[in-house]
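One chain comes next, on its own, written as structure tokens: the form predicted alone.
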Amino acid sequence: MTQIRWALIGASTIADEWMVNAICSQPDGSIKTIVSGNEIRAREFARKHGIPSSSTDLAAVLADPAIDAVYISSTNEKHLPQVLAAANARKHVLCEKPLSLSQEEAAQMIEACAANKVTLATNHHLRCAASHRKMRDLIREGAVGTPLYVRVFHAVSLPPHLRGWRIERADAGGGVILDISVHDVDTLRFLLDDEPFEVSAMTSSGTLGAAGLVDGVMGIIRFKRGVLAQIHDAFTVPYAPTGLEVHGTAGSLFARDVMTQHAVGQIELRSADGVRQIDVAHRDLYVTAVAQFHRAITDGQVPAATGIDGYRSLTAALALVQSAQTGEHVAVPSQYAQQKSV
């Protein structure tokens, strides 16, 4: 079996507790080096989870010939040079959300890639759990009938490790919904089948976020189709249980504690038929998400994210910020064509 042979760009914390294993559980998936601008800290990752090598030389394992793919999990503002370096390299590519911090990087970012015919994929992982997946067959198959209004309780307390530049940086992309905001977008997106059109949002700040950072916001975002979206998304609320929603002509889907990393969470579909507990075979999401990765490498499929949607899901998410900032409705910009996810 041909293996993939990976670079980790980023000695992040999804990283160390999420990606390291997700790479590692494919059967032709192996890690060869880490690379991070603090020595450090990459030779310590680098032990820590047995990988060969470090390095705080891109360019250097950019060209190695032995490296087919790279995962970036940097903050938000190294993606665009990241991403555009390795793709010049001909690297595969799987690059955390927000794909970057603006659309017009996020459309250079998948132009790169295409010009130099390399995949490149988001790392929406949410997209890849079970139980999304399964609601999404039921809404296909009419459990719900037409799907007129969805509900998305994502109010967390983010854990005191995780916090630093989300809460402190704008610069590069903290806040709420660059980190939270754009999950739901996406999500919504692969449930529905559907693009945002517009969104209304209303933002709350100094609970955590410094310097004006926003850690809180209640937003609407209206479907092509219709359907009507209501997000809540915090890093300040410590004892709420997330879920997601889906309301429509004949029925009503309920999944409580799904918009989480874990492989855990709970579906009910309520119809005219009664009540009814829906079955969901849970399994790790990143390693769902790197095994599609992986086929979309050696077998032409398509990545459960691609870069396409990480640029869809961005746009919205910025129109979010955007609304908040203006007080008013904001179209989403409808730059790409909707690509069906698989």
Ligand code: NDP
Second form
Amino acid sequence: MTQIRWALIGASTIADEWMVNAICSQPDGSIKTIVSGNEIRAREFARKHGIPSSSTDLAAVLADPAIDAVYISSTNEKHLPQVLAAANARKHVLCEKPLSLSQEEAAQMIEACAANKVTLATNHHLRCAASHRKMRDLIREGAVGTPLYVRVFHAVSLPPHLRGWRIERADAGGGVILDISVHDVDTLRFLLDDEPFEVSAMTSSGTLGAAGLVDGVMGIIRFKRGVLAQIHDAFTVPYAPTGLEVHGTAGSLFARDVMTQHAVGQIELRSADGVRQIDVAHRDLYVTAVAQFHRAITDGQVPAATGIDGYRSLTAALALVQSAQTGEHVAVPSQYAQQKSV
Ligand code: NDP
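Please show me the structure of the same protein in the form predicted in complex with the named molecule, now that we have looked at it in the form predicted alone.
Everything in the complex follows now, all chains and molecules, and the chain you saw is the first one.
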């Protein structure tokens, strides 16, 4: 079995809480080193997770032929230079969302990885949830007839240990839209097999978001085939469950507790046949994502979410930002929309 040898770029919370386990759970995966901007943080992270080395020298790590892939989970403004450096060093790249801060940057990443013939994937975990995959299958099988409307309930309470750059730093891509709405968009594209066409949004700020950073949003996304999706995302809502509803001409799907990192959630289908609870075989979302990324490297399969998926979710999220700022409906750019990546 070909081993995939990883370098982590970023001593982050997501790497600490989820991704180290996701990589180390793979029979063909191991983490060789961690790169951080801070020597002590890198060393501590490596010690905590039993990673054999740590570094502050990204170029040296990328020059190491014993590294096959990198997982980038730095703050968002660092994704672009780190992805470009990794691509130019011919390393496969799994990058966190939002892929970058602008569509031009995301396009640069896609082109650099393509030019260097390495895989670029975006860590949109929700499309790896068994719940969302089950809903997608049901929609494809016609369980709801023609989908007409979707409602996404993704207003949560930002955990205290994450109340840093997300609510303070616009330059790092803070704010709820690039943090949470970007996941909603990806999940909707995945479920509906369709592309966002235009969006409208209103936002709130000031409860947690500092310096005008948005901590809540309600938005509407019109998809190309006509589905209207309503999203509600927030950092400031401690007691609301998450969920997703799909309403079609022949049925409605009600999913509870599914907009989460955890492998949980229930799905109910209501139709002329009555109310049916749907069985879901839950599995760690991030383990699934990394397993698919490995198959992309070793067998030429498509990663769970590609770089183009990251581009498409980012452009729709940026359109939501623009709509909230201008008060206008905003068309979502269609670049890469024809390249089937979902
Ligand atoms: P963190 O704030 O935990 O980490 C981001 C960076 O902050 C790290 O790379 C690190 O820099 C620096 N940092 C970490 N701890 C400290 C500290 N104590 N003092 C100073 N700097 C510190 O970010 P998250 O893990 O929440 O998010 C990282 C990325 O992952 C983002 O792009 C985010 O959008 C994404 N994300 C994705 C999720 C998903 O489910 N797909 C979920 C959560 C986040 P250095 O690299 O120099 O060590």
